[in-house]
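A single chain, nothing else alongside it, follows as structure tokens in the form predicted alone.
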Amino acid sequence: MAAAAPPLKDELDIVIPTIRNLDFLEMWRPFFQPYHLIIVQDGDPSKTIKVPDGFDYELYNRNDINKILGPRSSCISFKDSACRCFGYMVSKKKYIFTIDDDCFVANDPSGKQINALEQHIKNLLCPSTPLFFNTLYDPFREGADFVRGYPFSLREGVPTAVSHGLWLNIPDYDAPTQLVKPRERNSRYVDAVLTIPKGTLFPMCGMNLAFDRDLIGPAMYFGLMGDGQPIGRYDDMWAGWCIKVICDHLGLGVKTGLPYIWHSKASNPFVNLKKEYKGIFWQEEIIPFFQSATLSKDSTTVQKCYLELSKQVEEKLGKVDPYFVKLADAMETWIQAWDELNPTKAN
């Protein structure tokens, strides 16, 4: 008997952001292989970047990102993982998985091997439940349904257009943490996946990351992050702030939990405190400015909903700092560029 095909083989693309050899690739083999690759490689561009044989993929440098976007390449971050959304813009694919070249395959409490992008296109394919909270997580899921006293007029959910996974080992701590727990690690696998309520937003990570590009690519710009820019280390969680209030105007999901990936390297916490430092106080004016943000009815598409955004970041967040006046252009710049490479989805 033949084996299944690779779910929605012909309709995902893996997007992969990196500096070095992607060595591994190699234990995601498996997995990865029947798909198409997107690899986005940062900084220098005359650096030879070493892919294992037999993958299908396209590589994409910084020399080329000038040439295809011209001067609307200044959108796109360099010497950051935030570049990794050219691949989106530049992908013709209905669905994108995402995942940084530190995470490898890691293992259900079983000891078996997750297929964490087979998991990522079940939680897509199956509806968000985003209006009512189910107390069994996510009633789609094999063994689940929705509990007593569930309103039967909210069980056939929404589309979903964002799953987000989790990681074992290394846990997506932010600098000031990192100092303090060096050594911690998260060892516990939670076995769930649940809708992020409606008005509630959520700090996305990009390293474990599979989103419906038809319903939300857009508005999935990880923003003006590293080289020649005041902060970074929230380019993902941008991105993931922005999706949570467009998800929620336009009645689409956001899964969080299953699948989990083993992240195997822990960043410079210094480093990182000096990328993260002004957003660590800048989030506590971000974040009130993303719970309290409405978008108008006239605001019916992705691009819509994301240009009013932009044009809000400029008007109150720029006065905390002119970083944010600098960002919201670029969003508009990115949204240009995504209607100017995918001509039938513009809006």
Second form
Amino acid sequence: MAAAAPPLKDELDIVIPTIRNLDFLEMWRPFFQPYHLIIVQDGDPSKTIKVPDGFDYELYNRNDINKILGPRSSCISFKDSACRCFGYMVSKKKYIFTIDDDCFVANDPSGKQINALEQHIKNLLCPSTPLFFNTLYDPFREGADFVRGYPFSLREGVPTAVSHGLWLNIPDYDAPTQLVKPRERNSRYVDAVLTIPKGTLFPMCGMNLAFDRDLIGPAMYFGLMGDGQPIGRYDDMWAGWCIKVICDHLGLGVKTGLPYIWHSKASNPFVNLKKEYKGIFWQEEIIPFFQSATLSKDSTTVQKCYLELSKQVEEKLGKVDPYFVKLADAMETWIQAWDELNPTKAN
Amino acid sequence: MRNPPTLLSLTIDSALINFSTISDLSFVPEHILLELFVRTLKAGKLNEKILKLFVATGKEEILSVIESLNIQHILVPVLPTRKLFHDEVDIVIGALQPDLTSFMEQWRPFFSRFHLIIVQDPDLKGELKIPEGFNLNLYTKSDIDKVVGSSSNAISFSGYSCRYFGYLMSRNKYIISIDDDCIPAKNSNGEPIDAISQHIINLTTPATPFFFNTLYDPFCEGADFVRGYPFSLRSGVECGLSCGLWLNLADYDAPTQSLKPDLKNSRYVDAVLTVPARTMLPVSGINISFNNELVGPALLPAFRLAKEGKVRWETVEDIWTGMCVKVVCDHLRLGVKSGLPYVWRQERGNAVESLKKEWEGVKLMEDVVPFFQSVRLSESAVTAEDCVVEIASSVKEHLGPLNPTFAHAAETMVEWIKLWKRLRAN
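Having displayed the form predicted alone, please output the structure of the form predicted in complex with the partner chain.
Expanding to the full complex; the earlier chain stays at the top.
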């Protein structure tokens, strides 16, 4: 048992979407037990999902979501792990860590178990450096620093909004890649955390992710996926593109790299292909849209940025497919729901 | 009058030419067979197949000649040479110290296949000590003076800048350059790391500057593009520059190393990644490589501090040059990679002493970085030379007024391109 109190014990919620069971929590128990869990149960609400004993948690199924949000519950996906963002909305904490129920504790090259949560917290609590690339990666990590040539005026960094972790074993490939390389496993432990530079987009995976709710929470909407929607497996991607544009605009940082978790389950690539199919084509339009998206100076809060972005989505991506008009609408609904559940203390 | 050739010798000539059509030599009388064998050897045409033909005759004399000459079958198949790029690579070393023996011996396993260009710092007096057994060209002050001629007033090749003369002399496609106080780093098994091979891999595989791949280099074994990476961007672009890293003495500036004298880099990060387009970075000259054909002219000696020194703490010339190269690469849609390989950097000099002597470089970065972050080149700049000329003009206009070092850098860049073009025109 660690001598020090678990960091941010009362300031962090762990959000877990699940449709099956929560057996994976047993392995995480030493690391997660001090923290509060928010379980978002997807699928059939009449099913009971057993939470292992000893965890402090709240659990929401579809009935709960409908009750709490009323008509606004339309923005929360059904039969897709995108529903997890409901957990972000109802949380009252400053920080969120979200993890999939097929992700386990990984070992570092020395064989030691990796406390992923602790690393995410370290990432979030120290600054990011999006304005200039440091060749020795995160300069705030022990044993590293800014290299020669790095201007001193940029060494303070900016607040970190998001910490994006990686996965050993089953890599997060799309369906076509999975089909071509069904046996490929990620066994490379890259001992680095780095800030994704300003102006650069990245594919954000929701399997092992942490963020500062106060800084970026309202932008972490995971979109309309799953049942009744033409697309799946793009929930986290969508959120990732949105948050990156907004973080760049607001001067916040996004980190990627450590910690690693062990991803144990490879989903069926044919099922995945059906879900992703439209996304693979749409992303060719979506990416240039986000790469060129600019927000006005008046958008000074995350909500304002997000709403401005939603209008641009409707205007520019609506032409690609009517789905984006629906999505833009859902983005607005999400913000309304967020603001209602999270009234600001000021004014 | 010359004696006409005999019928026998004409026959043997004909046999030599048509060996590929001969499948059996057993009918040939032994003395003729011997003559044929000797002539085959003289013509340099003895290969595995032909040797087998001779051996198959079973003739004793032939077999004993083969034995006495110790001709052996090649048991291990000669594999076709993997594209090792031997003759497309130059390793350029700027010699700032007089005795390169230890340096070269440590790198020998990895250098020996390649052509080396060693340039002696013109300020370094005396003859360099270089061990035998390398394929190299050595250039000294007199060579520099001869080649560069009158423009040597503007361009200084002293100190770390001496290597740029080596770049100028190179006619190869890829150039790799390592500081002479670095030796091969060791991997977790204690084996020395082949930094040269890794640089070549970096330069010859695509870069991906337009979208970040969270699993880093998608072209390395065991990795790929992740979910969400647009397919249209997956072919990547050519890599213009590869920046390696350093274990032990990292490339920190003097203030940082003075503040933390015991800070050594012991973290081996097993990744190569592409630095995204429009993202600037501090390029360290300690361990780099580049595609000379694509970006060669942009690797230039231009930015000299007033008290420019012979340790990396007393220079930022490589940082300046690196940013020029990044701007050029971004404009020409080429990639810049950073990460592996690591070299082991030995300790040299004293950070505190350097800081006392030269701290201006650190201060000048405050102007340099914002400038390079915002400089934009015109559509008509389609080569590295064009780009450098435009950057120089922009430096003169925007940075020149701030400090004479910048104005001088702009002039030197223009001179450099003139020199480059003049030498390439021959």
